[in-house]
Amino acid sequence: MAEFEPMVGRYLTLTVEGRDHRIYFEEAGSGIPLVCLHTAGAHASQFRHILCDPTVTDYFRVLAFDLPWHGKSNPPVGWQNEDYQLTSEFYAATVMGFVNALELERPVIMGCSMGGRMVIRLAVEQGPHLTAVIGLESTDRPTPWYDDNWTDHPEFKNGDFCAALVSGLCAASSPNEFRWETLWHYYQGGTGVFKGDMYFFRTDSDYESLSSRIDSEPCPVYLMTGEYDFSCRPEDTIRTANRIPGAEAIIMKGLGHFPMSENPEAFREYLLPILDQIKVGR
């Protein structure tokens, strides 16, 4: 028998720094828009749990995008003679740029990892037109885990390399099925675009004099961390809502870098009491 997920994919094309970008993205439900970011070098499948869950959906139009470069996103014309590197003013305004060409009004953004970071300064700059931030595994300024010089060697584009680097922040008591599915999503990443994802998570990210500027009583500010996450720990998360006044802190039990997808079922405990929230406020 056959079994239909609910969500559906198409595309659309975005006029981002003057050259089009073809860019994928899914979606499910209705309700309160909930735009979803995925982590570097990866794509937006990462949230088909969510896309999947009408608990969510059921008062939530999920969106989860991929990324230039990205999953089923192309890269724009001529890629093959340059090198890609995400910027911040590149992603902000790639990010920005989906909800105005979908027409959303005061969506919740949720990101994870470098999309965690990615929520900062959103919320900053674009508070009063959000419903929320949710920030999963997220700080305002960059946390270095690895050495910078393994960036230069050969093995760093290829996507074995790249999954075997981000293995150890999948949490050991993650399910089997969804820690090897959440690896498989970097095996698939193309040449040179974790390392390209990297410029934007370890050197063009740092919003820490940004941060106490956000006004969370427009916009509520979520930080969600796994309390296994070395590149984002779960101390770095506290401090930056320390930041943020009226920020929001939770310390995920059990779950590590990529909740969402390493372990579906112990992130929705997390998240739908969060969610609940934000319909109330809403």
Contents of the next structure:
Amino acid sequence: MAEFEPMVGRYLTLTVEGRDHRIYFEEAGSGIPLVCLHTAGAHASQFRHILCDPTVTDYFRVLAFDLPWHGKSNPPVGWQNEDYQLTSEFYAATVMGFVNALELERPVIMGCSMGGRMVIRLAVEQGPHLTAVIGLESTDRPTPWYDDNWTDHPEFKNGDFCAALVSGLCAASSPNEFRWETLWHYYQGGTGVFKGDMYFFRTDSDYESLSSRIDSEPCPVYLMTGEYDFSCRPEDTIRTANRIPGAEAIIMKGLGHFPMSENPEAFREYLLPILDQIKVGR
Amino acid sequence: MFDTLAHSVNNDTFLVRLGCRMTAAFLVQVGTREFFVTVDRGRISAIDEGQFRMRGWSFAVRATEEVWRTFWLACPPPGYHDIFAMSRFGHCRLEGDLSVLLSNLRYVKEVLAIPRRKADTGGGDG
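Got the form predicted on its own; could you also share the form predicted together with the partner chain?
What follows is the whole complex; the chain from before opens it.
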């Protein structure tokens, strides 16, 4: 008899900005909804270890969806004649569309990298409707580490290049198996999708002037960054946390830009105490 | 490191296949020493030590000997574990036609990291 993993995958259609988007998501557990947002150019499999962790799923209903164009979520009808470009408006509307479609009550939103950027915007706009936000490798403003013109290089559309570009964002100490699985997500990316996400991440997500408005009383803000991350450096996260009254910054030893997928065992040691705080606070 | 680099690369059939689209030369500077690495379809055909006055290269990676020694540790510390991390923190300089680097990125990164294989088995020579 096969040993099944506990998560189940389903599809739903969300209408965002007037267009239908067929969305794939996985979920496991019950309790406080915990919505996970993947990094640029990747997909929700990054959160598979959390979906399989009973210490989490005994208290949280963990949901991880693929953004349109990513993973098993389709691009919209007509995609073949357009360049994908993720905007802040579309991203925020998609996340809240997912939350509303599943009637999730005061969810926790946990996002990594560009997902970690998005949770800042959501905390500003939706704070009272959220239980907490967790920004992994998160800053409130772009912190680019390579030249803008690289995104115009033809290689930027190739998964092989995208994986090599981000390979150093993994910690040197992360297990090989999981580091390469993390990079596989980038090999899998659709042509031009990573580049399209970079529009949001590098151009359309400067929330530095807004983040101080976050009220972390109803919506605690946890910012967790790996010490090996040179895209969102620890000092970038600490600066962001300093702009948000009550925000907590946690710098994670031995982890990089993809903590949940590159070293799941090490990451859960940092995550579980935060989830415990959230449980108590709610 | 440069004594054995060509041998290590050329005897790694997977790595040679990874670099099969690359025919170019690049420069690695280690402190005051310059090494001119010539790649022919993924095989390293020559590594020449300079200084060179009139020899062109596509791109260059320049760092101090201490930085490279740290980069080549089996498990380098944060900021020294990747050429882009080193560039971001000012530990190394990337110069020249970076499009050649970008077009062969995984290959070049793996070539530059080869000394870590020795370090991993306790025989690191920096």
